[in-house]
Every structure is written in C-alpha cells, then in structure tokens.
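Here you get one chain, nothing else, as structure tokens; it is the form predicted alone.
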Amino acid sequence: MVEFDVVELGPADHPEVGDTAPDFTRPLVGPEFWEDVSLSALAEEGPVLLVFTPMDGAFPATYVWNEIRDREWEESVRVVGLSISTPYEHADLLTERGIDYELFSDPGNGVAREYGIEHALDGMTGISEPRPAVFLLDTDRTIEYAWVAEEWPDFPPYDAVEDAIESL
C-alpha cells in the first residue's frame, strides 16, 4: 500500500446546484485523436458528468477512471474528465486503462482555477492542478449535482454520484 499524507484543502468557492456551469473549449482527447470542444456543445448533446481529477500518472486519478470505467455511467450519461495532463498523455492513459471515456486537456489550469477548484501542489512551484470534482451538468449545464474534495486524495462518493445520474 502506498504511503502518504493527507492534505486538508479546505473549503472552496465552486459552482452549486442549480447554477450553471461555467464554459469552457479545450482539447478534448478521445481513443482516436483529439479536438477542441466546449462544454457546452457537448452539453447540447445531452446531460455530461465532469470529473475533474489529479494529473494521469497519479494514482487517484487512476482509481478514478478504474471505477467509473467499471460502473459504466456511459449508458446514462457522457462522461468527460479535466486534469492538467497534456493531450499526449490523456491519449496514453486511455489506451494504457482501456478506458473509452473522453478527457479534456488543461496543462494551464485555467478551468479549475475558474470553477474555484485549483489547488496548488506541494513542492512545484507555479503548479496547480484542479482537486478531485464532479459536476452533473442539464443540457443547459445547470449543475444538478456536485461533489468537490476538501482533502487530498479524496475520492467522489460513487453511490451518490450515480443516483444523481439515474434520477436524471
């Protein structure tokens, strides 16, 4: 078991249930090649879950993506991750975990630092990623759900994720 310490990230500023859910376009990186979207095209499309998650390599993030993959939300929902990984390196983990999910790519973190959910990581100076986070987004990206971690690592409550995502 890998050792290491709990970091308490205290509260943060994130949209809520009910508002809506900032934009955004980025490179989104599927099995085949990459793109740059906007959230709220795929939005239009039908309801997304954004998950937001440590850098690929990281073992929470890994965890992560094992167990959505593993739930198989995709039936009800498209489910779109967000980390500060490059497009390169989204492009392996989705090969490396056979996941089949899409993952935008934000190395500048602007994203999370806009949705109030940048953390800084210890010991990097000038390196931010966004903490673990999951936004169920409408069609009009009105959040109807949201989760965000107030320690590091944290892991999103999957139970309660994917009743939201069934009383959709």
Second form
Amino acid sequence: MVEFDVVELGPADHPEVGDTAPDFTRPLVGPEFWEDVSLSALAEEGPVLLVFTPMDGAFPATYVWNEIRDREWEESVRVVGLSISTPYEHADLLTERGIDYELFSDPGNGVAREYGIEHALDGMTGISEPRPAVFLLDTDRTIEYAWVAEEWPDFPPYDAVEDAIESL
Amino acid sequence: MGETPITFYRLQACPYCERVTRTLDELGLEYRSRFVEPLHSKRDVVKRISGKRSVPAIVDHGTGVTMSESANIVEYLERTYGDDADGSEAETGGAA
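Alternate state requested, the form predicted together with the partner chain (shown: the form predicted alone):
Next comes the full complex, this chain leading.
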C-alpha cells in the first residue's frame, strides 16, 4: 500500500455564511475580451457563485472546471472563477475546456488575502494562490454558502454546492 | 453595471492603442477598457461592433459613434470633446 499523505492546511479565517463578501475589482475574462469588473456589480444582476481555484494548468483547476461545466449551474446562478493566472491563460482555459463561465484574473493574489484564504506554494518562491474555495452570494453579497479547502488537494463538495444553489 | 460613456477595445502594448489612451486621458474622458486577444482571427467582438478586426476601436455610447484606426479616433475625440470643440461652439455662440 502506497503511503498517501494529504497535506493539512488547517482552518482558514474566511468570511462565513451571513457575512458580506469583500468587494473587489479585477479583470474578468470571457471568451472574447477582458475588462475590469467589480464583484458588487456582478452581484447586483443576480446571485453569484465565486469559485477560487489553483492556477490554470494545475490538475485541480482542470478537474474543478470540467465538473462545474458538466453540471450546468448557469441555469440558476452566475458562475465566475478566480485564480492567479493571467487573462491570456484564462482565455486559453475557456477555449480548451469549452467553458462558458467567466474567470477573474488576480496574479497578485490580493483577493485571496482579503478573503483569508491565501496559500503559499512550497518550492515556488514568490508565488501564492488561493486555497480552493466556493462562496455563494446573494445580490447584496451576503454569503449563503461557503466552503474552503482545509487539506491539499481537496475539491468542492459539488452536491452540497448544488443544494445551496437550488435553495437560493 | 452602470454605463461608462466610452468602450475602448485595445491590445496590450499596442502603440496605436496607447495613443488613444493618451488622448482619452488628456481630454479627461471616462471609458472602460476591453482587452482583446492579440491573434487577429480571434477578435470577433471587434469585428461585430466595427466591421473589421483592427484595434484600437471605440464605441461612444453618448453619440452612437463606433470607430477604429487611431488617427481617426484621436481626431474624432479632439473634435468632439477637445478645446477646439468648446472653442468653436463658443465662437459660434459669440457670433450669433
């Protein structure tokens, strides 16, 4: 039997259900262009599912987006991603994976710091990224559901997220 | 999401685009930047709004004008929003 060690990340100090999610503005990448968009502006138009992932190209990001794409949550909620990848990498991910969702680009990882979910990568000096995390937000950015990874690797509990979306 | 008066389609590090940026800033105009992909064939959004895939391109929601080519855009912006625009209006007003 192979030893399989999952890294414990420990609890994160992130906003909880009932809190107001911190607002931010970052380039939001769609299939044709990117432009600065604020989270509050998105939320004003309807509920938002904000999905933090490791950088594009890492296998967890691929798995997460394949699964979310296949579940077609866009019927009930605006799904947006966020990682430290550049807009160009996001555009490639959208194209290569056939993803209809938009992705925020935050190479400086400031949003993850603001959300208390920063994760420094061992052996990649100067690079940090968000822990995998999911926040379901109402139109006033009230958090209706929150999940943040406490081990590494870890993946969102998709069925629980889906239940939360359905009970919006 | 609140209408910004001018939408500006641009490329990173494109001197012609920067020329438009400078003019927008000099005239103190509010605009929103939309960065498109460098690959010409991928610029369908620009083609849809302006008829061709070249950038820079702007859409002026106030006047309904859509334009590409930096020289034309700069000239248009200066004519519409620059001191000359105000000046000529003032002169017309003064003469009347």
